[in-house]
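A single chain comes next, written as structure tokens; it is the form predicted alone.
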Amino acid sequence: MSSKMNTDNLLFPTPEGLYCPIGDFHIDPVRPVQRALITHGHSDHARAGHGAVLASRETLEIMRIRMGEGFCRTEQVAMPGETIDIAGVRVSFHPAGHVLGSCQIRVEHAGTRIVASGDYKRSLDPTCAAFEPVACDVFITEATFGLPVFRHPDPLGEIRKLLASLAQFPDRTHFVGAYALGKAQRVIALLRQAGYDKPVYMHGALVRLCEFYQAEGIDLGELRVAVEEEKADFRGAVVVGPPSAFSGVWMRRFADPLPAFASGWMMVRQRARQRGVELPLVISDHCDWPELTATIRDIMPGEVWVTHGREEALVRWCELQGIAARPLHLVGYEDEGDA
């Protein structure tokens, strides 16, 4: 393995985010920089105002949808697995399994290889490419659910809870809170996988991203916009909307709504109660504890750097396995995807 001095010289945390001084670029910077490499389109990782942006084709399109044209001065597509030379630093992008277009970024120079995972998950997801373990000297992992208590159930089993509730309460509108990028599309795709073939209604904030997913060949079935002026009867229907709709007047337009929420945090009963959730659906776009530890075992890096999440517990686990580890204490990553 390369020395710690070499890895620190190749990539290290700064107030802007992870920085590679040799290639003069940042990974998922939280402030505008001259050159940014972006792992995925959630706004705590992808921001407007950078000079040059390198990302997957899907992530660039998602940034354009969310931020508008001109979100950066220049952009470049990173094809999956393609090696790109940046001032002598070799970088490549590999599927992360988080949301559509999400990637890990492999950085290599003088024989030292570091992989920045961004956000990732290992469970199957019909809406994005699956995570691929990438050999490296240093693996930078998130730890959103980095405590042994977090063990997520089968997502299809959670969707079957929603279908059971629809059968039990056929006159209630089932409102599913799900973040606009990734989670909403995954919930809809899981409904289709479970055999639900009725129209799914969606909040207007989801329309452009759902249309983009469909244009990318992801089957979401028949979608309709839940527009008040349609005077539609939403009894017994599934309506998907962003988390912000829970606290607004939008959800109250439906007769006798049954609030559900799709998030890994629904394991925590207090969070469900705080949101007024009747039907918590534990569906996460991040690894749980067994997946985090299994990923480290799969990759077997010489060192693990842990960021945005429960850093200390995963660092301690690595140390007990004889793997060098340390927390990065990066700031500015607020779990915008609602986990």
Contents of the next structure:
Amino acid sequence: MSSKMNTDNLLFPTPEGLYCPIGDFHIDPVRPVQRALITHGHSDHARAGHGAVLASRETLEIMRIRMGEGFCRTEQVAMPGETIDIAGVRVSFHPAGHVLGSCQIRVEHAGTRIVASGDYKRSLDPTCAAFEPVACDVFITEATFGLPVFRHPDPLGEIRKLLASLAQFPDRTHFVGAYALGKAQRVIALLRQAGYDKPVYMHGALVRLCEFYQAEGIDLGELRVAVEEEKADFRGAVVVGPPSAFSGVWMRRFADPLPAFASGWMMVRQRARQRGVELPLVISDHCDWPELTATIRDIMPGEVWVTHGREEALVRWCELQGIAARPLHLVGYEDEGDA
Amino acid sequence: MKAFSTLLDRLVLTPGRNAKLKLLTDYFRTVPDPDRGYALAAIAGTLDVPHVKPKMLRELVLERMDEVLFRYSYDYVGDLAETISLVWDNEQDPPERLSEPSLGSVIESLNGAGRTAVRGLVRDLLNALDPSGRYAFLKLATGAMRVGVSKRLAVQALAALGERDANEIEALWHGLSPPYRSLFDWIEGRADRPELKSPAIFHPVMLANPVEEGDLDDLDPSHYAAEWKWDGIRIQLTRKGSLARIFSRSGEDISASFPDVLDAITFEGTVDGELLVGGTFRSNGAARPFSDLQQRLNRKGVTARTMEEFPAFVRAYDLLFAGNEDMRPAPFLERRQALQHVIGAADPLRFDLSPLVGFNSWDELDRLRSAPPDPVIEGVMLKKLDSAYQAGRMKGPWFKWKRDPHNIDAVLIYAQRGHGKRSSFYSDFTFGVWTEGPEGDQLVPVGKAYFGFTDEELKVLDRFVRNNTVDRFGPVRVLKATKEEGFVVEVAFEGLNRSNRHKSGVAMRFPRISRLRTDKRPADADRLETLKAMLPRAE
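Could you switch over to the form predicted together with the partner chain, since the one displayed so far is the form predicted alone?
Let us now look at the entire complex, which starts with that chain.
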């Protein structure tokens, strides 16, 4: 068991993000730094302009797709499970089950092990490698859905709701709002898993990421772009697009659209109502409450640090279980867009 | 329960009327009795179950979870039933039965349970249901079901089930009780029309169309009677034996709010009229403005003091039943004569007859309509002398001819996105007029409107919002609105009340955006003083 002194010296929050002074690197920094270790490709974790970037091969590819060549000066691939030495600090990447390429980062020095999990989930997702529990002294967990109200249902059951609605309203375009990286591909993969074999239309913002997923061997079936000029008949079609397209002029081309939204937030009715969602689909790429608490029980770390989300409830739960825990106040991470 | 909770989840979030109808009709078609009948009652608010107190629900949930974690959860969700439906962990106490209870069995067991058994029953049900089922059950059990479905819509969904007439269903429905097996049997053609046990039922009312340009040109004024259109609420009174009822225009039983009127219904039959506050003609009294009537509306009970300060009475328009005799097929004049007789014998403090307005030409009536003799008149009604009393809104037999609506020019201040079809447009607007502030003239909000404009005009408004947003608060956009820059609209409204709740001190009734005034500068918009001058005089 490490002392609090050791762990705090190894990794602590700074305005740029989580910082390791011994190895002189940041994890998921929100501002440009010399050396960045990136857990996954969501824009609040992966930003352009760093010196050196260490991340999984898939995350580096995703960053290139989203930010273009030259998103950093030098890049290095972290192979899953491989240990890399950075100025005496031993670093390794392990699957986090969040989106394609997402990893937890394990940082070890002088016998003290900290795992920064980034964003993660435990439920089955055919579009990315599953979360691996990694033994550690300190487990840094997200708490996006860190309240007992979040118990996400079986995602396939949610997709069946979409299919039922398509059968009931065959003339309405079913527009599914889904974050461009990870959620959109998962929704499409789930549709295929549920036996939906018609073409799925996608917003232009999704094209390159979907192509990348397919190139990585994830079968998404036939995809078509919902092109602006084309006056195609979208009646009864499924169109997947980023949530921001809900309020944009892009939506107007569809006949009597039925807005659906794939997100863990859809658990709470008021959230759906505020966004004008008619068909909420509770599909999350973050842990729900039972997964968060089960993960902490699985790993049984000496201490839990809780970041972005509803820290206080998870800290309270740890207290009740006799596990040391505290909130870690990191700034700059969205708690909504990608959930 | 699953089908019912799924229906509720969809209805709550579905803004479109046709989509709602489809959801309801599909549900009624696929779900067996008695579940669908109970669902109908739950949605339409006619279901009577013993209410479960929030305090007990809170105790039940705290048996199984930490109070602090519950508080965090409740703070976040903001609705007790929804919070409990989500945090309830049935893994702790796995249900004995594997199959989900049906809606019918849930309601029957609630009704059958004694006071002491309720707690255990609620716990068992929460264990046996999924989160959406728990939510539906808790809303039922706390009597807080709100799904945005009017009775009329529910009736239309029923009508679509077996091609029956919605008015006929509505008339029957009010005399039957959940789970309405005989009603469904009849609608679906398996049985005869059900016989009603309780005769004091609501009969769908006859409605009028507004007079539009050219409507009267080919009509002979001598074929019509005119009456003032009083600014109260349209109601129906009915009495059969010892049972008397007061229904709103939509069939809602509002008897409990008006015991003063209810007790005065001594005649047998059914009368159509306007509920007003103030004194009858027969007692040399005067009707008071709508804002006074509002003191009596939407209240479960009423105090003696309120009844004294705001006495209610009925100004009778029509007679549907005289005793047992159905007067509806009779012509207007004949019904009117019979009504005169009934009202003449009724309590003069609570009932009077809506007077007829004499006129010889449409022009003359137009003049009368524009300058009525009483401030509580909002126009005239035209009724064809030989017309029968027919439920619904037919064009021809009855017209309403309102005073011209009030108009002002106002400046758009805030905008929000609409719902459903309009979710990609900024279509909900808050507008204001000028008033003297500490630093010169400022805009004060006087109302909100989200219709009145055409689709083309909506595009213009939407474009303005997108290009002229100066700030945002959550979903609300703050628009550019200075003396020189901004968007002026003409707002039409039906009336104006004093209001302590609004900063401006006035509240509009039925405001809508009647014209876009792109020809006007914001500086040309109206002032609050102009609006205040339109307020009805204080007593």
